[in-house]
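Only one chain comes next, encoded as structure tokens, the form predicted alone.
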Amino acid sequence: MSVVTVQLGQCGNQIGFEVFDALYTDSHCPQGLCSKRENEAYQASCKERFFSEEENGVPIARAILVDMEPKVTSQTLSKAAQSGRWKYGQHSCFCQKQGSGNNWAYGYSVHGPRHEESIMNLIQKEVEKCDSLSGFFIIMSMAGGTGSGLGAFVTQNLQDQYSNSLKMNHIIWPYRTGEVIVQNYNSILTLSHLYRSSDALLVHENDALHKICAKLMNIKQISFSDINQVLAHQLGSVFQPTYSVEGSCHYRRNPLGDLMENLVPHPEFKMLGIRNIPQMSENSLAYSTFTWAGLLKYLRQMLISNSKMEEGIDWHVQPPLSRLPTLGKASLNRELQFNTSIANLVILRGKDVHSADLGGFKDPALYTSWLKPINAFNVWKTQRAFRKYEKSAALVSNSQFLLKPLDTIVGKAWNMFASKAYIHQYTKFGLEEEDFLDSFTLLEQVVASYCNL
């Protein structure tokens, strides 16, 4: 099955591009340590979710670009087309000559009706061409205007016109320090209307990704090409092949469909992370082993401390008790700000990947006391290795992760809508004060929710 992939905004078409080339080339690596007919199952299976291809060969990603400014598509398209590996279509790609001007109203209100029909259109276009359709992977950025307000539309029209096929939408959660002055706003607002349309938030934090260009890629100038690389690494790592069950060769066919079976539960919690152990620049890899039991130890201890990686990892914090009442244990988790969790899916790549010890995930104190661990926890495998990494491990979990972040966003938007600070901007494109209430009030509830578990 089929996804197809809708590029938006500057942030969303940039990391579209190093997703698809993170992709190929992984699937095309010759160091997958598995044997010839494997590897060439992996490639089928990695081309028939994200590629086409045409007469000539050359693989296609099932995407569409969109963004109100030329400059970053026409980047993306022609370095996409000077890889000479794979390329975006010819008709994928729909672009004009003005920007949102980091106006999330704008975006939505004005954009989004006016070219509604166009853009439409180049989606179904990418939907026919695929055999069976896996569902619609949505890569945007929260802060700005086009990425956050045209792409909350796309994923409400989405919604409306292809109610049976799955939305996840991929969000970029912006620096704590600000880039834009208005992004609290943009965020609530984004938020608010995904959580009405998608089926998921799959969410990376610029500050997180950061960290890891730095502290483990031994990066000393961090660019947003660095970062892209980083999360397009982390993309790959979940939505490359794996098998479908334990000692199979076959691998999964519905992706987002499988993804979303074993971690939303509930529509009330759809906000998903991603952890990923080991990452390295190639110079450390050449010296480096690893082992199942080093790897997973690391992996469990950053999901409970919710570290989004394996350096400055605080060990003090353990599950609570099992024992323990639901309001001690509470408590308990606000004091040593344990991360409690409604659902995790590890995914083990590489080398003896069967022999693998995942019992330290299947403790009952890691998860809400509504869900068994026999339903909230899942593991995917395969032998076949990802990019140079002999064995490597992926963590995708529904949990209190970013209950922190969503509270002090809300706050701080709050505090600026309080002193009706820049709301002018906002209601001159259509949209009421009614709006951002009806988003602070959407969003205390998923906070009181999480909070909850």
The other form holds:
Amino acid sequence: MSVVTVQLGQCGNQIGFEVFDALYTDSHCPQGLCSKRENEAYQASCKERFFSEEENGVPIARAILVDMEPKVTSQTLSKAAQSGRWKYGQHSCFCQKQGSGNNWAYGYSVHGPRHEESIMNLIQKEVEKCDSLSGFFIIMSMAGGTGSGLGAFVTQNLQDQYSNSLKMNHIIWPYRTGEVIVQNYNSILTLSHLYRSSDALLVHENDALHKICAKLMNIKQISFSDINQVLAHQLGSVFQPTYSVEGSCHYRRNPLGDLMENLVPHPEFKMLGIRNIPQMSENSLAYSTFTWAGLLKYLRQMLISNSKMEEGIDWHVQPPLSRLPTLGKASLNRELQFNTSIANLVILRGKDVHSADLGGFKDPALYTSWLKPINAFNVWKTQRAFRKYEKSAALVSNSQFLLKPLDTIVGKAWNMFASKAYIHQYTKFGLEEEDFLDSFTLLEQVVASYCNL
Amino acid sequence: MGRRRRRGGGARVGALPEAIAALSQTLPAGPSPEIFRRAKFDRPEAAPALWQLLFRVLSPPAAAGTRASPALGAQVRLVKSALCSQGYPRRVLARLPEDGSQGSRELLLALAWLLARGPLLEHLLAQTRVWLGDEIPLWQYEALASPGPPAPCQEADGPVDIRHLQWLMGTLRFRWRDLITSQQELCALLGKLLQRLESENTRLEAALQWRRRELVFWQWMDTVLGSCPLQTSPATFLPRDPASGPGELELVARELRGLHGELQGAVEPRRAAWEAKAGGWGPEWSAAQRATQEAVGRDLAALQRAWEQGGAPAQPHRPCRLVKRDARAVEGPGLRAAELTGALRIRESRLETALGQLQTRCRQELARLAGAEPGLIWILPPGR
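Could you please show the structure of the form predicted together with its partner chain, as a counterpart to the form predicted alone just displayed?
Now the complete complex, all chains and molecules, led by this one.
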């Protein structure tokens, strides 16, 4: 089943390119550590989902590029075409000549309706190319201008027009000390609108990715390209093919649907995060060997202690011994640091994957009381290695890890709203204070739900 | 009703074009009747289409199905070599230029020759059959019978958290959407299947039409043959040209005999050398060889008996169609699933016995070898 990707804004387009590139290079990686036939099945499965075939054999990404400025989209298109390995469709791009000045309301109320027909037509054409459509993967930033407002509008339209198809929004959480003054307003408006029309919100935080680049990849001058490549690596390790059931020899047909069914059936809990291990520069890779036991131990602690990478993990954080209300401040603190999960999905790729022991993830103490591990925990496997990593594990988690950042953003936005700062820039384009209040209400509810796990 | 040569060619006006139209609809990449007419008069513009038609007809189905068909020159060469290997008697065709610009009449004759000598149309139609997907090979049915993973169950005693219910509702909704998407996919695929079935039906109807009218076509082909210029159609069926005398053949025969002698000379010393090397085993070796042969013969006989006793199906490895039948229906061709299951189970148990015996024998042999060479250390592979 195929996935149609919608790349929105500068952020979405740059990331989208890296994602398709990572998927393509992995599926054509010669060191798959598996038989030739299996490799071909893997390639075919990846291709069916993300690429369509053209006459001369060059795969075309199943994607739409949308931006209000032409610079980034034309760069993206040419970078893909120059590589000679894959490319974007000739008519899959929609761009205008004007920006939107980081104004969410402009993107949502002006750009959206004005270009609705053209954008939806492009999407329709891409959908018709698919033999069967699994859903949409929408890449956008949360706090920028074009990506965020227009993205919210497009997602709403997709909800209306393709109500049976799945929608996953991949959103970039801005730097905490970001440069845009109104980024918190943009963020809460984006999140609240997406919460209503999307099925799942897969979040990548700029701060976390930046730290990974600095500490794990040892990059001195970190550019957005480096950050996007780390991001694409993490996404690739989730979306590349895996076997459908234990001992089966067929690749999973609908990873998007299976992922959503495992992680986000509850309408109040839609926020997902990714962790990946190991993550390192290619130079160091040749000198490292791993065991599943070691990798999974680190991954589990990353989950529990809400750590973003395998360095600097706090090993003191442990699951609480009981689920009764806490007594005493010390245990309260430790409780607050412990990241309770609703549901987890672990994806293992590489050598001897059948021997990996996942008992640590099936511990009921990790999960909330109303969902047992048998429902809350799932694992996908394949012995085909991902890129050059002999063993790699990814974790997609629906847990409290975004609780604090979300709470911070809502708090800051509320403070600004209380003094009505910059509101006129939004009300100028059709947004009302009511809309802001609705957004606050919805997000407070989400924060409360995640808090009471 | 003998063949009558008549101007106009057909029993009634229009019968010939209809016959040719039916023929070209049945053939893959069949050209229009106009091309056939022009070919009778050896018009050059008809040649490329006929070369391509012959290429489609003569090339193996896998090659014909690939997206990019080769250039005309390559097609011409392939057609020539295919016809030659099938024994096509007219040498004129082999001399036609490789750019595919001439020889439409010769190509027409070649096509008629192919049609006349065997069930060409049936063969082509069978190659491009639409597979309906209701067939499975016999030995794969076991995989389908295995049950899926058990659904996770929940105890219903005690107060249930409403969030859990909401979770379950959400799961149900996702599965529902998945079902709808699968149904849409099924509809799209069925649509494609119907289209292909329709086009196949058209071809089959054309084939029937052709069968009814082909007499007219053969009468017309007589006129085509008749219109060939005499000097270019020796149409010799003798493989040997008597004019060139026995000399050439004798030469070839002598060369072959010489080659044979040389090969013998090369093989004998090599065989002797090998036997000398392996000769350390001597009579033991030939005795061992005989013993192995006897053992293998016994095993084969046992398997054969087991197979026959197990009531083996007539053609075990042909794909079979699955047909649901009323349990009360007694007679009918084909196998019943229950019989097949039983037969395969018996076969399985016999094979397991045989495996056990072989394993015991291997173990004994290993023990013997281990005992025979006391200085040898055996390193076993790491355990699973």
